[in-house]
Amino acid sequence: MVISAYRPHKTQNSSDRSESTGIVFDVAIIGAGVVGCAMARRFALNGLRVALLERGDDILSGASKANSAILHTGFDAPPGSLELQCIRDGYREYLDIHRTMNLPLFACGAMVVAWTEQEAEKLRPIREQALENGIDDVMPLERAEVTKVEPHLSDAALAGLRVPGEALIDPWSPFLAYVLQSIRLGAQVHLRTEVLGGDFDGKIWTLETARSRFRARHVVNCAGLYGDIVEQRLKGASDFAIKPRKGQFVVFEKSASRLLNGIVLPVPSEHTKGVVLTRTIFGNVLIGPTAEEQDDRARATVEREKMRALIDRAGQMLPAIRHISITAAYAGLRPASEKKEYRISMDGARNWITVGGIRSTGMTAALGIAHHVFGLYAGSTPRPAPGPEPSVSVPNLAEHLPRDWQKPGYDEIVCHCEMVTRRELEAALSGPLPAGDLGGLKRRTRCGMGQCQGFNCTARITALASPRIDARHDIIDGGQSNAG
């Protein structure tokens, strides 16, 4: 069977690298967001030859670069849903591996707070849903108990639910660790490699990209905001449509963290989980996201009116935060679809697995989604026995754990707001998966993300980074980097 969709013009630079070397990958994963990175790890751990194809300059450069970094228990997920299963599996696996990979965990717990009588009436059904989902430590709180958990919260809080298992993590380093582990197992990572079309001959996919041609027996589509477009390009049609949903956030400076012990969740509405007020693993306090549907898949703008509304809302919940400065404001896009549920399906006749419509719970669920998808794959295909799991450890950026600047030999502090050392920057610019752009460098080190937003350190960071980022290391293959 041959499936033909869009056939791009083949440029002179198209080297047909995978064909010329005779490589046929077991799996090509399209998209290196949180789900694609976890997927690469899962398939590589099971001994399969993996190609991870990413259109951006670095991993996590699309929807995954902006999220609230909360590790969810699934207490409010739809009972019996695939989403709940993946959240619970992902949560459990993260707890299993976070110490060996040096992945931070701030087990602060969360509290769902009711601010109106109508919201208070919804707390009982939420707790019943949590119990149905197997989260049996969710406890109701009276007004006085809410204040005991969060002493600086406004007196307007009426009641709450304590969710002890909710936690904070680094939104980026876990997924870097997953990819590094897959590379140690022989996976290839190809950046700036947008998939433009492809053919399936009944056994093998040939994927046309902007840079090369790749051959793989199976394809897993984890393209996030472009998931439906990839389906259309390669299969001729998509069963779902991505509806980009913008979320804007405001970040308060680190002195705000003394006002908040953990995560304050809203009572969700029919349409949104609502605005969260939370500490971050980096020591700040964050409020957001908004939920705004838009057509643009690439640009997420920050708007003054929305920012002011978020700041006002933070002041209503936590009055003392009105005296704290703002560090940053940013916006991200979530790959929502026309339905709430995950859009995960397998087309066995075409050796194709779709992983689409992964909404805001995707960061927690990523490991669980990868486990589920591998189960779909393994159910139809003989699989090799898994080998030993190589050890991978990533640098810590969490504020509550020892940082690099606290250890001798760091050379110099380059970013004084976030206390980022030259040694950290050098490490992020080298190794098997160096930062592909300045955004990737920030996500690996937090340089330029503090109170001055890079005003004092950008020139120095650029001087250190430019030679290597300009070198454009495109292909990462089993610990080796090659110019593309």
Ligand SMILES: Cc1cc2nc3c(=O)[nH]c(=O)nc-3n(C[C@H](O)[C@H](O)[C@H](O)COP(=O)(O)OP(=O)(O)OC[C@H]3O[C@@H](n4cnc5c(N)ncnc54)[C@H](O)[C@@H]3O)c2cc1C
Given for the second form:
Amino acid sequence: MVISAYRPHKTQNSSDRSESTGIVFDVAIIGAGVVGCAMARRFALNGLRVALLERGDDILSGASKANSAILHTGFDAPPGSLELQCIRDGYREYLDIHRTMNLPLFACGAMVVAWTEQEAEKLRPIREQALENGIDDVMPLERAEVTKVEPHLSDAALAGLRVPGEALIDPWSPFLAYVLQSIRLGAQVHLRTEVLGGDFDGKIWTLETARSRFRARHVVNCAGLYGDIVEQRLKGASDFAIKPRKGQFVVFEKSASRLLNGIVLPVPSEHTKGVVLTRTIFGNVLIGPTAEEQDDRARATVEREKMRALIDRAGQMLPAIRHISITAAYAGLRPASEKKEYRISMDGARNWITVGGIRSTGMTAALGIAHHVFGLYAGSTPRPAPGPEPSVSVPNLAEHLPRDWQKPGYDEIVCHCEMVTRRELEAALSGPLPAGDLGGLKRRTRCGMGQCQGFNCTARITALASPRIDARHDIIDGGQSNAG
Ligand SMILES: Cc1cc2nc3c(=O)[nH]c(=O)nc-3n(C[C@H](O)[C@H](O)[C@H](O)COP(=O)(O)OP(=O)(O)OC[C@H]3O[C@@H](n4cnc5c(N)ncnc54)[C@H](O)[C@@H]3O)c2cc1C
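Next up, the form predicted together with the ligand, please; the one we just looked at was the form predicted alone.
Below is the whole assembly, all chains and molecules, this chain first.
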């Protein structure tokens, strides 16, 4: 599927393998996860001709389809690191653009809670790290203050650290908006287009895909869980290796949200940020993620034992949640590498920029990463003048803001659990970047993501979607692209 502002929507089949358009793009971005989507926006805003190449049926179908959706301040990021810089820049830019672009923000704040004396001792160094990282509103809380912030929390909580800047966002709509902006600025988005190989002649890359051949002066590798494979395929070697780290989650029914005001963070360990209990912007409560290393880059299954442990942990932290039913369970894969830090580098001799190992904070950092990468690019080429930001519209799915069903003229509610209207589904199936599969349709509308998990609405959704997407295929593995 090819989407661009220049050409009408056109589907190619695999025998239609040709020189894409004769265009030499300024930049080919491999991978439309959160990082690739933000990258496309940044380069397009700066006047460059962009091709965004994605192997999946839709954008955000890799690591980015499942996360905790917390917009991090960077209070606990490694001081002085590129990760911290990108988190801070990404956070700031999101706060700057979310109003003008109508992107939701639930500014609920977070609290790091210590449940043992050893954890309580670690709160002071965490606060010192936050201050060093420039987050100066982090406040220590005594036991009584912890329960003032979260009155339903177990009285086993010993102490806390309030982090007012942590917030929740919709993990999908902003990135759809960024790609729509880039399309408005002339970018081409090619779905179902896996980059299989390539050649650099000293000036121009020719990228081989199963569909077409693309020519571009620069390549930015944002292939997430497959980042090292793309390096090997196109450059012959990779200086990092992806080690997928699975995170499993349990989602509680929406009535749980009256028990929680914001985000409850654990005291982090060396290896992981730990299990978080949080509201979601969609009105549920979420517990997770776990952290398990695996070799498989695609399969993100949930396991009964882990689910039990997460449900028990939620009950220990928030006893009243024991009476609330579970809506869903899902898992995501972090594109971790053998090192903790982001693996971002530029190979100037080959016009190649690697953006790899964006493991736990990429949703927040994506705009900052794009900014940093554009800086690397523009350091070696004349800097184009930044263009105006085109306005685009994406649906609001956040529970605290007006939803489509609350506005007149919606005609039919198709998913009653999540109150998704036919108008929202129609909009997601049309426009310059329609949903490419049922997973994408769910991410754009939340259809089938509520309490019945699509039991009541799947037939109707399929009927609406099937003329445009192959819904039958997606129903089989749609469960893996769930979210809170
Ligand atoms: C459990 C969990 C919880 C998280 N919680 C948070 C959080 O609360 N806050 C936060 O900020 N971040 C969070 N993250 C991190 C965030 O989700 C990741 O950092 C981010 O999704 C990584 O995005 P990416 O674009 O690098 O990779 P991906 O999303 O994997 O994108 C890469 C894309 O490249 C495509 N691709 C691969 N190979 C090719 C090829 N050869 N040709 C074309 N396309 C290709 C893939 O299909 C994919 O779509 C969490 C992650 C997980 C897993």
